[in-house]
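Below you'll find only one chain, the form predicted on its own, shown as structure tokens.
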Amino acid sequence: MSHWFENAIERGEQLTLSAQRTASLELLKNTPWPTRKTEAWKYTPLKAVQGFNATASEVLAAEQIEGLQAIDVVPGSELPTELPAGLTMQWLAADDVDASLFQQVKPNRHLFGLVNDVLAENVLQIRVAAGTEVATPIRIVQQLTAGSETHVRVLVEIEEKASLTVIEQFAGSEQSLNTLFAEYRIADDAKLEHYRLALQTEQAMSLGGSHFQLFDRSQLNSNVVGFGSDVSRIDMDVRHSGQHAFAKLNAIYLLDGKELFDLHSTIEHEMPNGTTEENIRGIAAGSARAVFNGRIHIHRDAQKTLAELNNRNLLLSNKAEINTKPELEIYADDVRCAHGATIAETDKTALYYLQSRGIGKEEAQIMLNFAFINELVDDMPNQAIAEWLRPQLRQRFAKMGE
């Protein structure tokens, strides 16, 4: 049993919790600490979490994204007073949140999601009124100081024919732990543009998730960029609860040294005529380890579903490790579904070609690596974010394999 896990349960027992959070605490008590025999954690050891002792809970603002005009939100800080018409935001205590919102989209199978249910000290509730198009993105930013531990919850309601962009951004390298979980309900004909920039490194541990529920004709465009750390895990769930809903998920992860990054995604097609496009690309160097588990579940009534999952990976070292497991579970008979995964090394012919044209080996390697993931960067709807990321990715590539 983990010292940290036992402490988390003890802290929960000392709190006065709502019925929902009490149910999560009981589930937590009956959930064994993951080991290498636990399928969902088979390739993701939690030794760094086991011995973590929090000494603070200070959250700083991450660096600005050049060229991006956004509404910045730092957990624990005051919210902006002037907001676009139709947009409301407020911080609430977890027990003051409407029971029909809290824990309604996130499944209860996520261990650290249960921890977040119990220990959430800040709940950010965001609502976009029907018919409102909020042009300015909301950027939720976290950079934890040494010894900090935070459990933040984000609840987002996008009402009919409304649209919103949300950026979940993480940074920092000092020993810390966060479990930010976000739940999104996207109503009929509504749109969400979503980014999770998990750019924490070294000892900054992050174990959170983003979870989405789509209704009739709603649209989701989600983009994930992840660097590795001692432990970096993202759980994503998408529920197609309406007809003709569309979900697009793109993810990039870049790892070096002894870093770990783990992405688990589950797509639930519950209704007919839904579409999912999922593209995941990863590069690992040094002794880094990447984990991807992508599951698409087509329910019996989800006829006319179109779902595609593709995971491509590049190994830059014979010590790096990538574990990928795409899954299709289909119970409807009139669907078009496909999945695939590849793991390869750098194309030595292409590398030689660039070098023969006078390009140094290091620069040639960077060019090939960037070409591998650039399609997904180009595909980001917000070009300010894409332009801000490109030099950071190049700098990351330059350090990989040193």
Given for the second form:
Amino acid sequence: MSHWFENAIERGEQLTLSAQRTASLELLKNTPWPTRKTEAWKYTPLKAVQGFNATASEVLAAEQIEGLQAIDVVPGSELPTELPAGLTMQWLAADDVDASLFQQVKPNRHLFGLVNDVLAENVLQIRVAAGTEVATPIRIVQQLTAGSETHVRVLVEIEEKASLTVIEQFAGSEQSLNTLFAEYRIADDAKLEHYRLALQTEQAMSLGGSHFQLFDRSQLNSNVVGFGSDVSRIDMDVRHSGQHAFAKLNAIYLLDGKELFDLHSTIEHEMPNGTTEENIRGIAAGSARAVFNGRIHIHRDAQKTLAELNNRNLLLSNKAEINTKPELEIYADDVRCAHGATIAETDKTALYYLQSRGIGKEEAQIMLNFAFINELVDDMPNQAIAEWLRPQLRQRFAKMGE
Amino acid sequence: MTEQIDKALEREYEAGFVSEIESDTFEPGLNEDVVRRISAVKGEPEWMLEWRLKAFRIWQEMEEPDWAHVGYDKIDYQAISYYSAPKSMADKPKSLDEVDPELIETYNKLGIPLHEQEMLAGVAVDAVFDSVSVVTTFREKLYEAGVIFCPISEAVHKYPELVQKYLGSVVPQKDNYFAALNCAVFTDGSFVYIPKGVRCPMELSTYFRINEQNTGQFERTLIIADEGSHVSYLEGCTAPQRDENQLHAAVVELVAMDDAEIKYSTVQNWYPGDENGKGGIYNFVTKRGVCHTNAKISWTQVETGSSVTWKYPSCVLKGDNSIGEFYSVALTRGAQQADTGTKMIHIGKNTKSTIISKGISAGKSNNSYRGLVRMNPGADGARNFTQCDSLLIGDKCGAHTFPYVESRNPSAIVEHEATTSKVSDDQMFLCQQRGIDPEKAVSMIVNGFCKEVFKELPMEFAVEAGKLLEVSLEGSVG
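Having seen the form predicted on its own, the form predicted together with its partner chain:
Full complex below, order starting with the chain above.
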């Protein structure tokens, strides 16, 4: 067993925990450390996590997103006091966290969900009252600083007919370890616009997920951007617990160097008439490793479901690798489900075409790579975020060409 | 509609009869002595026994895999008898005339003529009954062409150098749990060698039949196509209708040398168990082929039987420009469970693979496609195309897809797509409006759904496969 893992359990044992968190600790003690044979971690070695030792903890506010007016939340610091009407936010004390919370991260799916259950020092609760449309986005920022180990839990409840935008943003490149799990409960007719910007790189390790539960006619529009680091793992879980709910999930990952990025998505269609659209695009260069696992599970009662998943990848180097597994598990007959996955290099004829028009090879490559993912950037409802992302993506592409 | 489905699914398993044949059967149980006894009964040389014992020791160390999307009661390996042979085979009949007429009758009932003069299209048959090969037809004619087609137990004696060289070269003893078990206790199966540049003059076929109760069937097939040769091989199987589950753990190894081509077709119709999942065959099979330069291996399978299927015919595309193909129709109904698919391992440059998988689920069954496509770093210019379609008939069944796609070469192109649908009301309405009764309409729609695979089957098999689907689906929609 790993050093870090043993240590985490020991730390958990020393905490005074609520009943629910104690139960998670017991489960954690009986969970073996994942190996290559553990399906959920098949392509994602956790050696770097094992070897991690927290040395410092420093809270930093992250860089602003230019042109974006947001309510900033930095775990470990004071919450903003002036909030729009109908929106409430609070840090929960460790023994407050019971009953309705920690419902969505299934322990059998995610070991680090359990770690987060036990060790989360910052638990943020956000509530939007029924009928309230909150125009200002909430931005939860995690600046991963050298030697830090942070575990954050975010619990969001959007009541009937309310709407909200949440940005989970990660930055940093120093050796650090972070888990952040966000749980969203989107009530009847409510809407959530969601971003998970996993822009941490190099030695900043982050494992976590965003979990959504959708009720009748609710809508989710989620956008993930990932750069990859020693270990970057995100689980996006969507549960259709109501009818006629609509979930859209777009994700982009751009990897270079020795980066690893692992995206797992699980869509549970438990009720009839739900719709899910997933579009995942990835590019891997250098000696990076990309992992995508997209599972769509249509339960017996989920008739008339419409679910589509599309995963397209560009592999730019013969040292990089891409592993993808789109899964369908279907128990209802009157549904329309499809998935597709491709892996290839940049289209040579397109490259030639651009070169024949006098565009240099490198520039042409950047243009084509950018075009490959730009569709999903364009699709982001918040243009300020899209605008802020584009130059960063371009910079990545320039580096990939080297 | 549901009533009609239920009614249709009650159809009888036509191959479910038991033949009254006296057999020599080992006591149930498995240990080193049993492995030694099997080897002794077969009069095997020392090296073969050692090979078996090594496999047995490996098997003892292994754990039964549980990753497949199937559920079944734990198998008691000590309750199975590992050898059963018709008594009349003890003194090795020299010709068909000496074979127990009851045995020949069994094959006739199954529509497998063993009398050479009765053969229509000139297919050479090796008939394996429980643990032994009963008869192999057209051997002389094949021998003239230089083709070796005989029971593997005979090949161990007659062609030890070939067997020693290739046995386990594709599926080694430690490959997986069921393969290791097979290596230790396999009793018979077919051996095929096609010499350099020879195009096998007729289709080769092995017909497997489990008859005895409480026995497992562990057959092993080894096909070697030497440089530039060509062979088409067919495999069929049935078993009596019994309340107990029976284990069938086979291994098939194919070696396609440079420029050779092997076409391997299977119509699997083991007893599927009753509607509630009682009885039936556990079909846990390891099939794999190695393609050398410019070689081609094509797997075509129609899976309609077995209560649990665990089967992944695979191609290791080792040589440059080699080609792997997998065409599959898997039909599950009643309480059947199938977890089947393929692996395409691209090692050589410009290797190509095509996977077409059609899964049809009816009743309370579960049908999974599980596949792996791997592009190794050296597989420059490799290409894969995968299409998995599922058809659901009824609202109590399940259809699943678990494709693993791994690429480590930028110039390789991998494409995977999967869809799920049902027999739509529109299609049914259109057919019925034109005076086609509902049963026929379903059969037509399903046949259309499977067409891409059926066209890959040799003619006789395509007919049999079409018929099997027709019977299985009789009245599925109303």
